[in-house]
Amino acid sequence: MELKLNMDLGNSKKMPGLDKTKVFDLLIVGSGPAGLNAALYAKRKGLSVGLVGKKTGGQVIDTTSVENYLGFEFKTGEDLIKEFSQHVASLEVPLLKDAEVASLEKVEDWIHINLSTGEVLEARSVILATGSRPRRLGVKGEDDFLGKGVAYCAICDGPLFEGLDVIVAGGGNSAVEAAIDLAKIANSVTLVHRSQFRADQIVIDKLNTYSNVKVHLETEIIEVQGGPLMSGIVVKDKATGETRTIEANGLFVEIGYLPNSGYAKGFVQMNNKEEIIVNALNETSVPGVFAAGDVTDIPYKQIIIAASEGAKAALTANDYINRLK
């Protein structure tokens, strides 16, 4: 399930599309909650700012509850995305939807966003903030199952498993807080992690909570085993060596996230990790591309964080421009 919400906000009103032959001042790759809140904040300066976005929203649209986010004591996703699209919209920041970056290039002094389909945007200045994507567990039969049990969202698919056994991978808060919307819908939730913990003790505490709920600790997942749906999965006890199977008809695999950085790869200076190193102006190693969010090497990817670095990195945007201007 994808929620489309460029293409409707209900009654409130749309982003207008993003004129392809324009040199703007900024374009903002990216339409999370770093790149909304960055084009805002350029827009509020007076930026001739555009949006490029492969999905609205990112990440955040598929979680179920936002309860950290100051301001609101709950909100969905879906719901959190609704209010930053529209406060965007209202300022008519352009928007070009669906779309995918292949690379950029420095001219002179534009910067070339050169898309998939051939085509070619131009800017004085550039924000990445193309978030991250789910980490896969790299075992045998994952890409088999992929769709046919397997999943890497439980927000998405996990009403389709309901009153059936289920199991997620991991042992961070995105882990744990999966395992407990599937416990309220399916018959049987188990947690299998290769370690310890990681998540918060009040997470961990309120899983404890469901009767319906199993945790193993220490506890490799080696194969994923069906046909033609997925049956269950093979998982060896760090402890003793011994295998085992785990009867179940999903995996949701909740380890962790890689950023979305290939299209920049060799442009900007990255860590090991494939992030875009920025320093504490959100600047990277190429003068007038900046970067905010989970692509970056910033600690503690949270939302809160990824929009304040998203204006962050729109004042330092302006601050370069008025420079060149």
Ligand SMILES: Cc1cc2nc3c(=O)[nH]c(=O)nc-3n(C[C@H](O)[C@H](O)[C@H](O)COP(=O)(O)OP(=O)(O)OC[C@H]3O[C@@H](n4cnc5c(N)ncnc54)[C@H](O)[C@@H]3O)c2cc1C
Second form
Amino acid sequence: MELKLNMDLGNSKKMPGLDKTKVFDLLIVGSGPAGLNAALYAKRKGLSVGLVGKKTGGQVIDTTSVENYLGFEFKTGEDLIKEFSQHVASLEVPLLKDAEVASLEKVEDWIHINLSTGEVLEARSVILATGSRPRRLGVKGEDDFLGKGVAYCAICDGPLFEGLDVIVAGGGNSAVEAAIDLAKIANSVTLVHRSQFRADQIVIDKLNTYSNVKVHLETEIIEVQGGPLMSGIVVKDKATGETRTIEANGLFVEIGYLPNSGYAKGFVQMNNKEEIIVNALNETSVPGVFAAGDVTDIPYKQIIIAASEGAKAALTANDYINRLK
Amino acid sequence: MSLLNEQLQGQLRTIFADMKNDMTLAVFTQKDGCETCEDTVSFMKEIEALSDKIHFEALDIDADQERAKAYNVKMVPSIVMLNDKKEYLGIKFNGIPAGHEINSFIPAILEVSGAGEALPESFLNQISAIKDPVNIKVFVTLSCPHCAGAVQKAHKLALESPMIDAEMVEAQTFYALSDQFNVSSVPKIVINDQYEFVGNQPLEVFLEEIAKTQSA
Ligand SMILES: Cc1cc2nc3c(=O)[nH]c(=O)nc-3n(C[C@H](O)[C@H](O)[C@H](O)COP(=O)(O)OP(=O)(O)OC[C@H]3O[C@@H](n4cnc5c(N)ncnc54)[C@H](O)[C@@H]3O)c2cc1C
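Here we have the form predicted on its own; I need the corresponding form predicted in complex with the ligand.
Expanding to the full complex; the earlier chain stays at the top.
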């Protein structure tokens, strides 16, 4: 059991609350790396800016270790976010916490942000930086065994599988890193992926140092089985077409991400993956509405990329506001 | 064992400066067979030392049976928060609130001291309609970043309603209980040992599940 205290910065250095009646130059939806960096850049440009977000830090909070953010050889996801939010808090950008945006509207030159509580915020421009969420396998049994073996957060639920047998689905960095974390706790880890590894060689090499890890590539998961708890999965070998069962107590799904763009459907243009389409200036199809990070159609979903896209979006928003003034 | 380094102590002192009234951490332990009791007691003493308004009281689940019953304490270690009048408001932590749970524990201290933020009106109306007793268990692991959020919501509901008793349960410490409720994803919320859901869901979802326990 890891006792080391993990204090949330929200408890100490606070970003001030957001005045819901004020009309801002710029409101940023989402407080992950893209939103936080956009806030930093916009505030330094002198815009009146506020952040609206469900959860400060976004997906980075769920990341055990980040080893590819320039300047930091190793940081836990949380420590990195502490650095980010401390930096933004030092500029006193107001934050509306635990707020979910339900829809957007353009009313004359203003953008209305409708919250799930029914409240409405108003701004002259917005940056959409709502990131992404884990993709589901979409196979039989996955929903039935959710919370009964099927899990999507390795650092949260890993400790519950101490000494048990688990499967990790996926072949990217997140999957391989989850497998490494789990290998330290579980009796055995079986990584199952339908094609070849997409992960960085450096993490694959690390995975190979664990003797309790098995890897099945070119193997497709077709069903999660059990009752009342999960007991295993049925997989199909893509080369031979044969199916077989792999017994396990848990299945951690790490197969990529879906954009959190539902609230903007019909408002801005999206591609067929429901990613918000942006140009090189982070402009969407609606003037005054910009987007950045994992929610957009920019390739490669990474912290440093999301952060720098946030900066670009803020600079474009600043030009836009200056033209209005 | 010390969990608080100097930096954390300083941060917590600043946070505790916002406390309004006194409060007590009543910590239940047992002589034998409690692996984490000692660590929990020493951690609570460290917290107590950071504010004049925080008081520590050591209790034993066997010797202080009456008190344990009054607070519905069934396992050790268990930390019960009492207000300045030594009243139990329905806020309890079973297992050591370390790791990420510090983020539900610290706000709970402030809340019990009377320095909490109010919930929106719409929720208060729904909460005041609760007439039958409700027990909320929130199963967590200490490495789970969203779990503290769910614990905070359950505790907030307990503060607003005399009918609600809300407790954090650290799943690894109490694995038999976790097993009984098939906890394999956290946070897992179990209401009156009967209705359950997974995840740090909005307050609306807590209230929907609670509504199922109420007689029509
Ligand atoms: C397990 C894991 C490990 C990873 N490891 C790495 C790594 O090592 N290195 C790396 O570079 N990248 C890594 N990534 C990817 C990286 O985390 C993302 O690319 C990055 O977080 C994207 O940032 P973002 O700001 O665009 O979105 P997010 O981080 O997803 O933040 C979006 C925020 O918007 C909020 N939001 C969503 N919808 C709404 C709404 N309707 N209203 C209000 N708020 C909303 C969300 O709650 C969230 O807080 C990892 C991801 C995961 C999940």
